[in-house]
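Next comes just one chain, in structure tokens: the form predicted on its own.
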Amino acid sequence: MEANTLTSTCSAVSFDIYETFASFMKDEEISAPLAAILALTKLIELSGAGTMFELVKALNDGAEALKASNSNPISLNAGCELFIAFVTLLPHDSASFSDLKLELVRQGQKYAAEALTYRDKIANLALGFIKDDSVILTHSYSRVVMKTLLRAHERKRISVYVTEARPRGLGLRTYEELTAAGIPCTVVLDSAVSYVMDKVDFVLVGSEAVVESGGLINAVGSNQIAIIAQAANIPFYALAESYKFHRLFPLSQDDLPTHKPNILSFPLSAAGNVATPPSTGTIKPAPERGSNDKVRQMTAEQIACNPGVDYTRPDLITLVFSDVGSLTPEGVSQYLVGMFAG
């Protein structure tokens, strides 16, 4: 039995969490955490679980499902325990357990519905901390930073540089949307950041989550902006909706639940030395002189060694906006706290 094919306190059929999960991510509009928790909602419904021990099991067999299928699995991670602390800590007088578990589904229905209102709020919100002809920074691609930056656009002038974002080049799709909208819009190098830190007027970056120290989980190059941003004066924002806000704690890159042993490793030889990467053919010989340089690429096997999100670091974030309003990290912190005490 595939481990993301749950049967055993499901009824009739067996429930494939993470292909419910893929479904409901095809609606553009529905992130991760989101997708989980109505992937979530969905097991209580088919869930044949007669007590809350084995309805609360169920939902932690399916999350860690989810987690297992995904390589970052971060913000739905953020999704599955908002859900299982709510389900647990849900005050309730039902007549019976299965009125309960109705009950349980229609509340993870409506908050979804409800949650997908958040980022219109977050983007209210910032609107007030952007001034007219603001000159932004953004990196990568954030469904929130584009509604943000698409609203201000409707009330107020501003430009925006965007980061390439490599490997993955999502910043090229924030270009893209960007000036089809008529904002004036610049792709920057990602090495080119320190280059570009000058001309902006505040930093503006989404979030794959915000962890218990206030901290922020992103798109890899997060970090380094923030660390030049706050070298330049220059303040740093996160945009997150509350689903993302996760109750996690780590010290540093190593602590991600993304990182791996052959992140940013050497490649090594089966006597333990250091080999000799092998030719791959992207490397051409150098030219010979007065020959025009050709575009050097980085192979499948070179990207796949490197982080795909990094941790930015409570100090260098200046505000985190969200739909419970605007926070300091401190405030992140305490906010989690109470969130999750029901």
Second form
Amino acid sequence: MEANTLTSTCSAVSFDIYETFASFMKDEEISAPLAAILALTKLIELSGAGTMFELVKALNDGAEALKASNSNPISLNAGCELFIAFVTLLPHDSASFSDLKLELVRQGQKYAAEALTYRDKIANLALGFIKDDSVILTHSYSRVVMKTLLRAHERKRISVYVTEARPRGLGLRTYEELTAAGIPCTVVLDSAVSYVMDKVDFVLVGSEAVVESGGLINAVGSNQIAIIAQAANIPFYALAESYKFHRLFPLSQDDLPTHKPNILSFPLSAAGNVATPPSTGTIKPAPERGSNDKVRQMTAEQIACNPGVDYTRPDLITLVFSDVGSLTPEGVSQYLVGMFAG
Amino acid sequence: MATDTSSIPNQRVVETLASRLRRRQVVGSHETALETVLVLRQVISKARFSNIDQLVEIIRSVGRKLVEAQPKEHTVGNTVRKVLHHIREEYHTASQGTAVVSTSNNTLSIARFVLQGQPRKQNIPQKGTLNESHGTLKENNPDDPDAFARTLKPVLMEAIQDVLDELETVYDNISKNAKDHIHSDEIILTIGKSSTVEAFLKAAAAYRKYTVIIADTAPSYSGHDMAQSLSSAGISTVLVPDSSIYALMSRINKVIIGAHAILANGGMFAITGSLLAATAARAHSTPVVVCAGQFKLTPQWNLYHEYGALDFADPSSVLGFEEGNLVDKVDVINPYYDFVRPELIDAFITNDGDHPPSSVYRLIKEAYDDEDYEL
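Having seen the form predicted on its own, could you give me the form predicted together with its partner chain?
Starting with the chain above, the whole complex follows.
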């Protein structure tokens, strides 16, 4: 990639930022934004930039490269922007430029280490809202939500409904982990959320990013659950670490950076959905095995035409729990303005 | 610790207030707030401490004791937090002038960068002139352990006086703009007897001619006292039973009620009947305005989950004990407070300006320090 060669010309050693990012991501505990921050600190370490201008340019190029290489860049975008804003907006004083670089690298690594404690902080905060005998609905798989539920299970009785979260089926992973911990758990079809909503005390979801409007970007299906929760007057809580605060302001689902024109578009030819580039010309119908009342499955091409994340409006969210405290959705924009507008 | 020996006279003052709170001899947000400040003033004037942490610990332990005595009176905790906030502010301004100040921790860190976004009263160096006479603040001086206390105490006393002044002028400040909120020939609905609302309505009556409809507010019937008080001030008053609140709502221009405590999410605890009035008002798109002093702002988010937070009163006023054959068959409860959701409230009129429920969390961040949320 062009951006990658640019970073490699800046340093003597060839440095592929995406490889670094991927290697950091291998650690289960580290989420995408933190891995992005660590990858950027590695970039600074290996960078031969002599002035602040060059360094910031290299960081921006690195961030672009990361974004371009990932199909869901929203959360790692948040991490990149936070780090770059920290580098540019905060006044630094150091003896020399190389000292400054060392300091920045140290700060980045220190933050990543500290950020791993944020999930505990959030779990403790959310604990006060979980009453004994609560029935909780959650969506897909989220490390923060898992921590919170396991922490709650130590002191109180809870039962959990988890949605299947098609097409990746991560809800089943939540189901396995909760059952292994002894928490009564049932998997709910994505389409059965409104059926089960009356039985639920509150909804708890994780997040990919919390945006400037106070809204939430999370695995597809979260918006549906939030709308149903509001209709049933059930609180909807989102758990988000502060490095996931992102300066986007989507007004509709189409404004998300993950939205591609082919997502949920109608087929151009009579033959069916034209999928994204790596596909054959016509779709192959699902193999018909016998009678018509067999369970049918979507094809991979059909699934590829569906979104992976969606946007939930702030008026549907009751509270956002973060390591900086409990925030109303309006409070989130306060933080973002404070961070990025200096 | 040096504090133990001198804490005995303090203990008596604190214990007296704690037992009065426990026995409900001190009732009402304003009363409890005033009493708490006076006790804290006595505690601080007699306290011995050689650094700021000891002082904070003393005040925190007093606060804990008082809050435990009467957890339903949230203003006790709020006042303690407010005093702590003022003390820290004074301490920081005073220690600003010295070189001993430990700003050695590198403020350069990403986590602190994120926290920059936190709404906080920015360091306004307006108190600088006050502290020039203090010179250096000697903390933890082994030869003269009281030096620190001596230099800081006068400043602290002033800070506490500020808090006291704020509490005493609450009603005046809230009623300042009353005439702008009420227009001539309006019909206002209120419930219960709130001194804040009373002062507010009386102040407006000096400028405008309007009618007030007061609901009974059974079973305490505090509406009756309110009606008497308002009518003796010359306001045209109508007393109605609670059941007719919804029926009359179409004729009502504004609902003005008081609050017992305001939570961080913008919701509030108010006397029973407030939720009824607020919901009826929402159905008719009538504005609901709450008059409350800032000392009622509580930095807690989820008190409404605690069923006990509703503060249950004597059930005999609902169903008397003389109803012999019913008493053991029927479970009678008499909740004193209602929780009103932030969506049902349009504005809070406080002594520090008018605010919508969505910015209450910001007021709380500015008034109290994060470390004090758990006393």
